[in-house]
Amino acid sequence: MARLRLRYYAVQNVPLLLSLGLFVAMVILYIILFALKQSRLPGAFELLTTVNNTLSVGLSAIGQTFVVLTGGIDLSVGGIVDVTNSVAARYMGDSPGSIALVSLATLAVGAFAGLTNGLLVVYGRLQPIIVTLATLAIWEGIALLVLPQQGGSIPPALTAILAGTLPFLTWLPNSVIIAVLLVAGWQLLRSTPFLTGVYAIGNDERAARANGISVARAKLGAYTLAGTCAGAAGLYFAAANTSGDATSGTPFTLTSIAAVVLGGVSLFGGRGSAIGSLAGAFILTLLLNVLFFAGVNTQLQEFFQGLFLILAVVASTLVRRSLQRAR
């Protein structure tokens, strides 16, 4: 019985375990290539740069996870990042009150965008891919109205809080602390009826409804959280770069989906974890670093990224099927 339980656990969690294993492997490979190229080990600056470059994608990937777990997809992530990035850069002042108010307003914009997607999907009974593709274009247009040209400014205080280090822990980026808090928050959320309902809907929506789960409420919550996370990604991206750009969110849509896939979240819904998605975001960043230090031509990096993604998904699928046959 114990062996069967262990095998069942392995089958259910193999995508997450593989993504975490791949993350560790990428870290080791990055350290080796960096040491060979620079004749030293990566230090605090490299850690700060890597995590800061990853966290915006990680936040958007966590938001994408909520939607994908329901069996949907959110293509509006890039547009939400665009508009929240622009709002933060244009309207944020230097006073503590202004920083707090505009930061909350930025997250509220993201939440509203996500809620709009949810309402159209749930009550409009429209396909998520159509809805979010349309709202992607809408939010991209609004972002250009808010910030027609790259610019604006983010106060140094917010940049220091989100993308800097603590005075007494200069070796530890604040972004690492934020990432740890995100993991802890996900673990707390796992035990809530809301996330249980999200998983149930992704596995079988009719069965979930028959068991008393409010499908509409769970989906609305998932899309709203996705928008909020995308808004947080836009805010963090603006803080890390100290300015705004109404077109900077374009890559986030595809990278958030790629991170989700690398993290072992099933695109059919009902299986996966935001922890895996966060690991997937780090894998994507580390892969770019590895390709750079390996001397790969920058024009070929996207090719190798795509190839790597396909191989990782195929390997995860083969291992999972092998374990299922062995049950």
The other form holds:
Amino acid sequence: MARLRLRYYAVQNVPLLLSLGLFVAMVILYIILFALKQSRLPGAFELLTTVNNTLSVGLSAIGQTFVVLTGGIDLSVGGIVDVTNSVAARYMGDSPGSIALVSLATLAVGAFAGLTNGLLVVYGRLQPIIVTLATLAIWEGIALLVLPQQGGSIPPALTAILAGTLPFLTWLPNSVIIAVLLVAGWQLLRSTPFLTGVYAIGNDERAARANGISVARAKLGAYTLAGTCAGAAGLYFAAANTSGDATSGTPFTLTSIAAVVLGGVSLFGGRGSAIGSLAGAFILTLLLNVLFFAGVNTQLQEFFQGLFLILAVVASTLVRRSLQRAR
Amino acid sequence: MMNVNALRAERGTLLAFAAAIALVIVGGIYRPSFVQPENLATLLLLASFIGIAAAGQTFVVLIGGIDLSVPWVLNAMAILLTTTSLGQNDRAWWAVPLALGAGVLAGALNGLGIVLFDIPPVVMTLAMNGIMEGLVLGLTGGFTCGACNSYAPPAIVWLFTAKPIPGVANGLLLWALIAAGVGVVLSLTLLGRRIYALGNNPLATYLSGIDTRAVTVIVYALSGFFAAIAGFGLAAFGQQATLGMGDPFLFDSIAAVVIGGASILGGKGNYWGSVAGAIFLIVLRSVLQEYNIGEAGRSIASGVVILIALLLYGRQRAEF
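Could you drop in the structure for the form predicted together with the partner chain? We only have the form predicted on its own so far.
Shown next: the complete complex, the earlier chain at its head.
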């Protein structure tokens, strides 16, 4: 009985376990290659840059997770990152009040964009992939109106808070603390009726509806949270780069989906975890670092990322099939 | 039931054509030169590139899939054509089949990944897009190679831009030919029947003994094929291939299909709708340009138009 339950758990969580395993493997590979090339182990500085470079993708991937769990997909992530990135870079002043106000405003813009997607999907009864393709174009356009030329500025104080270290804990990047808080926040949310509803409608929308779950509320919540996370990603990206660019968010649509897939979240909905997606975002960054230290031509990056994505999905499928056969 | 669905697709086609004509009139009111035949012929030629790429996307959407690899398959094949033919006709006779074949291969690989390993189409084609982009950048050294500045072979330029019939570029005739071919395949052949069947109900199609895997692979291969032709056309129109020339085609190829009234869930729609959608998109943008609306405004308008089209005829039935 216990063995059966263990196997059941393993079959149910193969993708997450695989993705965490892949994450650990990539960390080890990175450390080995780094040590071979630099004759020392990676230290606090490497930790800081790696996590800082990953966190914006990680935030957008966590947002993407909510939508993918409902069985949808959000292609507008890149546009929301564009517009929030532009808003932050254009309007943020150096005073603490301005920093706080504009930071909240970027999150609000993200939430509004996500809510719009949700309303169109739920009450417009439209397909998520097309709705978000359309809103992607709309937000990309609005971002260009907000910040026609790249530039703007982000106050150093915000960059220090989001992408620096605490004065008394210089070995521990603030971005690591933020990542830990995100994981903790996800775990808290995991047991709420809201997220249970999101999982339920992703698994079987009719059954969820028949069991009294408000599909509309769960979906609206999922899309709004996705937009908010994309907004946070845009803000973080601006802070980490200390300036804005109305087109810098475009790759986030693709990387957020890649991170979610590498994180073992099922694109068919109902299965997966934002922890996996965050790990997926780290896998993408570590892959680039590993390729760099392996001396691979950086122009081939997209090639290896694409190949890696396919191989990861194929491996996951093969493992799941063999486990199901064993059962 | 069938009639309602057919009607919906027809409605999309008719609405998109009507809206395009209305926009042409609006453009003509603002600037009479806009409705000159030469200008309209140029707009149609520009629409043909979207339309040809959308032919592949139409096949894929009809079976309920989606092809996000169009931008870089298109771009890669245009670059493969110019860098292997070096702008010479006597190399084009093998360079053209080579690039077409590579496009078909990329598409077929999409299909194989989807049917053999259950990879969701979004992920498979997304990854293929990255693979093509990386290959192009890596193999051309970031487009710094000696052959990278080559022109499209004169034969291909002739095929798309020459005007043996005064005022009508060959590219338009080619597009008409493709439209007729796609129309025949979709409505008169066994493959066409199977494509609609697969899009409407994959399980029932499989259970009725149809090799749904083969149909899927063929459909994605066709998408790669048409992306390559669209790439040739763009390279011919601009004389050269450039990096990123395919990027707008992710949005445009899907938008044309959706504006034309096809259901993104598969099984409903036809290529005439996509033709109308492609023409509408180009006319919309050029009218906005006439009114001095910049890139940002045109992007917003394109998005809003898709939402309007969806709300008019893309809604699902309510669930209770």
